[in-house]
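The chain that follows stands alone, in the form predicted on its own, written as structure tokens.
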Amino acid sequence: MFQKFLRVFIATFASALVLSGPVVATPAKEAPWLPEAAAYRLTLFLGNLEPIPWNDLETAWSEPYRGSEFPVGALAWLEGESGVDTDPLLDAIAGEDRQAVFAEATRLIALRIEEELGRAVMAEAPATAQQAVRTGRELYRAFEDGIAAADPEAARRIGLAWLELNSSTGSAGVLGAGGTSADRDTMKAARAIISGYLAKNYLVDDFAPRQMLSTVPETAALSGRTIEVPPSLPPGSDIFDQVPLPLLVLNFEEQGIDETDLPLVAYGDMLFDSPQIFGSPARDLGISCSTCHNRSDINQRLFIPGASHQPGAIDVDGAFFNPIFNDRRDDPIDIPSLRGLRFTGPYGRDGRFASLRDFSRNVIVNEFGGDEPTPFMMDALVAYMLEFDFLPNSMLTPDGQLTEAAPEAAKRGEAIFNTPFAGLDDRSCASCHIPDANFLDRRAHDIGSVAPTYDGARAGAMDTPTLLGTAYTAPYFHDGSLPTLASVVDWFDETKSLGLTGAERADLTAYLETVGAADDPYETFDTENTAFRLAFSELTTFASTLDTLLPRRDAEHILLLTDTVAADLAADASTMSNLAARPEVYALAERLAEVGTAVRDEDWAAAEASWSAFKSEADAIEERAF
């Protein structure tokens, strides 16, 4: 316990030590949560939700949080460790009272600090203070950054306060020896500090209104005054990418032809992984195209609460990412796959869009909040895009037939899914999967996998999915209710009626995980061949575009670019295995972002010899680059 709490305090105090910048599409990683305070922080996220999940509410405090270190929820671990009265918040919790909830909860973690701190000031022993401060701490972090955001003087009193306590709790020494005691007057005006901070701010008999929850202070609450917490995932989100890393198969590079001979593409690649064309909240987190959509196809990972129901699966018109463009339905959809995107349209889980450029910008205007995109990036998004191609698999002929290479069960699958069946009024699979078409149709159908919204309702046609690549791309269905594709053969023959015996249902999934299949679905990495390599290649690729805009003085694009790609540079030379280069990878990244400098200035010959500097000094760490 002791270690892992040190560790927890560690990685606090180091996240204040990180450089303020543009957003990067590298997000990082924290440090986890205690039971209480995660679920204080998840209840300000889903007090934020129009309408409010009161269920995800409750069960934030009664449960552990997805990926939580702890065993038990919040409210059993206070049972266990705290004297505080949980009482109160589940009454407001039960009453389904908004306000009386964001009240109880930030009281609770206010005098959970409290009894922490009155822990470490009464122990006997340094090693019980020093637990009680870190603790503390923790559990202070709840509320650092409303405090930082409205009070930055108070944050950092606050914070060395902290730093105090810690160090004026003595130490028992190595063996008895060397050992010091407590300075009870330092740790008691320490205390006094955070403990008037908090009676004035978090303990207090009646809190002002909130319209949106957060952990502002009640004193710069009251004041009137805007102030912009940067936004924040509540614990349990995960939006790194997934693990294995897919395949990335573009149409261009099987024929041979460079990403830097095709600048429109190469900028479209950056804008695909650049949270700058969304708005916030997923602008300053750091999410961009492939966060849901990492090497174009699906991170089957990606969680967020209140906005997802399972991994791989998100709700883009929740109140969180666009509250202008809130439905008010909680109808998380899985993340589909978009590879062969040419080939497989209309768009959207319901094929609502018929047109690629209309879908793209829904999704970056409406869904995230964007600003309106220019025709530029449009056409540049658009014609990246237009390049993934599906896995190739050598099972499978370019029409859509098995090859010699496919298992026998495979083969009898095949027959069966070219049979037509009176329960799909004597059509079969392959009416709607053409193999010959990527498996698909691009119609619309309803077979039943969406339950009617009101009597009489139209709206459980969904669009129909390639089969290609689905080994790879599970759960099935368009919320991902269905975990296999033998389960996806089993509710077919099963709503359908087909009629197939066990030994059907086997040969009928055998050739769809034949047909899902592919040679080589996830990018290999060694040594040298490290994933920095890949991420230095692809920026240094977006950077490429340079070559074409700064002649046609193309100011507001080449900001975009050089904000996007700077950042990411230096954020991702964190993760190179060659720890000797990484201080030039980061001088290479401030001199992409002198581009940037010189081009606000107006300064286009600066901007012009930064460009040359970055791609000559570029080429002379490439192979250092890993």
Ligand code: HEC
Contents of the next structure:
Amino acid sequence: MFQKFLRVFIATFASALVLSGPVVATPAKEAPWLPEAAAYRLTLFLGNLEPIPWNDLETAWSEPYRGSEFPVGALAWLEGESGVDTDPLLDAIAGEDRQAVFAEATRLIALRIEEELGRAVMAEAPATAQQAVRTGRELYRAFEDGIAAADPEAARRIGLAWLELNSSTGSAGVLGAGGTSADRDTMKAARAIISGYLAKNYLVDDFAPRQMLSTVPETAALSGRTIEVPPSLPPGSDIFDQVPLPLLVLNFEEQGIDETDLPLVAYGDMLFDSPQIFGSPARDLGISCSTCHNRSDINQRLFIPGASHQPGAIDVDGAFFNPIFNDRRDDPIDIPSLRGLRFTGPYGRDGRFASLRDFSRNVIVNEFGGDEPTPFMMDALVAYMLEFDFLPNSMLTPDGQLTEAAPEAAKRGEAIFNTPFAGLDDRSCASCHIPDANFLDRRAHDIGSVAPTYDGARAGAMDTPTLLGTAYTAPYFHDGSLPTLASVVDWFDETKSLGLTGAERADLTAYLETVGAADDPYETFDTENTAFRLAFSELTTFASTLDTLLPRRDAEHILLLTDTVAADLAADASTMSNLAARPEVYALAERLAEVGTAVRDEDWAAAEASWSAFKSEADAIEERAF
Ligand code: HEC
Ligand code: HEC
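Other form of same protein, the form predicted in complex with the named molecule, not the form predicted on its own:
Below: every chain and molecule of the assembly, starting with the one above.
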């Protein structure tokens, strides 16, 4: 579960994995995209949102994409690299004409590929030709998934043509010796294959209207066949876990109870990590509850263009995850921590759900388009989440008073926190953030942090958030608009005219930082106590619920478990530092997949046998699982 993209990879090839043995996947961050290819992929992604974020789409071409290795955006890049005219595309964007944008952007990429192919064929020096082939091939990647989905045979043929092109460019040799000249005929033949396909499918004068913008070739789109291109996130997306990894504090563990003795909780833990409970695209992208609520806390790096306005925030009711649930408002919300969840209801930043169960069902079914979960699944998920505890903090007593360990400034700040202010309607900070009630009051208030959405609207009330653990959950407020705890203090001082001096602001900030602190906020890893060991122990714990599910012949829940955990275990194995033990972990993942296969065949004896084998093999490698 530490390599989300890998899980996607494995999930896609899960059946291949089981049949053909271990797939050694490289834990790959996606290779960087060329600026215009990135802009194109972003254009398709944003063009499928409703309403289309035209500003973002414009920016996709004018600025470097998030995390880009290139210092300039696509337009500036093209100016230097290419003779292709960008005006038609810019006109289409300015005219907010979706179909024209699709057509012009698609043609632009096809023309760029043609340009590089032309350069390759004309080049005098092999090095120049090779560079042009490389660039052309990189640009072709922008179309590749659509061709592979619609026309695998063409994808293979064109793939070979690129290889031929590359090998027929000739080589300069070493110090003038052993050079070979370009094989122009082979080059031209290979080029003709690529150009012919582009002409029919991507350099089209008049594209048929598309409901869903995609890289599916025009001839296939016209055929009327249903073609499923696997969902992908555009360049600049980031759904990897944040580093460092938040420490997970579970109530039962603090009491010395082992999760393997709590099958319902362990199953809920598994569901919290399972993309399988969602519909597409979340499921296919490997997104689960823990992608955002990392280890019960937050994922500060999560970012999806068009759905996030800054890292750590996401519009969960936007167009991307489930069109039916789209509220058509561009309102990304900063991901809230779920620590101490049993004390923090009602749920939702605005407190609109009294019940955690209803909230979570809504997440699965409406936000992420999953099937209706079974009552058992909801029981399990809720049972697990109710175990999330706050981080221990030795500067604070359980009833929210500072201990001797707290700094002096925080002690001075505590007095300010408890002082009523006229600007707060004669309340104090502590009236809402009640120290002996986990610094919240379980009520919604309109403190003026939500801009009215229309003239005369009653501005939104928000549920008072806890202040525990907040030293690690920047930025602040529901929209993440305040970067630091000091800026929250400034905000209250200014908007509520508290009249604090600079020293008082500093003291109040010190108090918030002390209340929000923790003895150990993050997981700590070393050479043997690795992230993989943690994942391994979690995954085998999840699997342990088979001891309960197999005797009950509960096929549905067993399969959900084996599909999730086998894929995760295989994906995580590729992150192991103990390379020698890696094949055994792949084998273990297959063992678990075998349980699933047997259950699908209703061969319960075989399922029991594979499960027993899994347990003894897991025990045998536990020591080396790092
Ligand atoms: C793509 C990111 C993302 C995923 C995946 C996700 N959440 Fe959330 N979650 C959020 C955001 C953003 C909010 C705040 C939404 C709001 O207030 O309307 C939230 C709010 C919550 C809350 C309310 C917390 C509070 O204190 O009010 C709960 C509970 C919750 N999520 C549980 C889940 C569960 C269970 C899953 C998996 C079934 C899940 N989430 C999946 C982003 C996510
Ligand atoms: C009337 C109730 C109320 C009072 C009084 C109040 N707060 Fe809050 N506080 C809230 C609400 C509601 C939010 C959530 C705002 C949002 O998300 O837009 C909040 C948010 C915060 C946050 C950000 C927490 C996070 O995780 O984003 C901090 C820090 C905070 N308040 C500190 C204070 C301080 C310091 C005072 C006194 C100066 C104070 N509050 C007074 C209700 C109150």
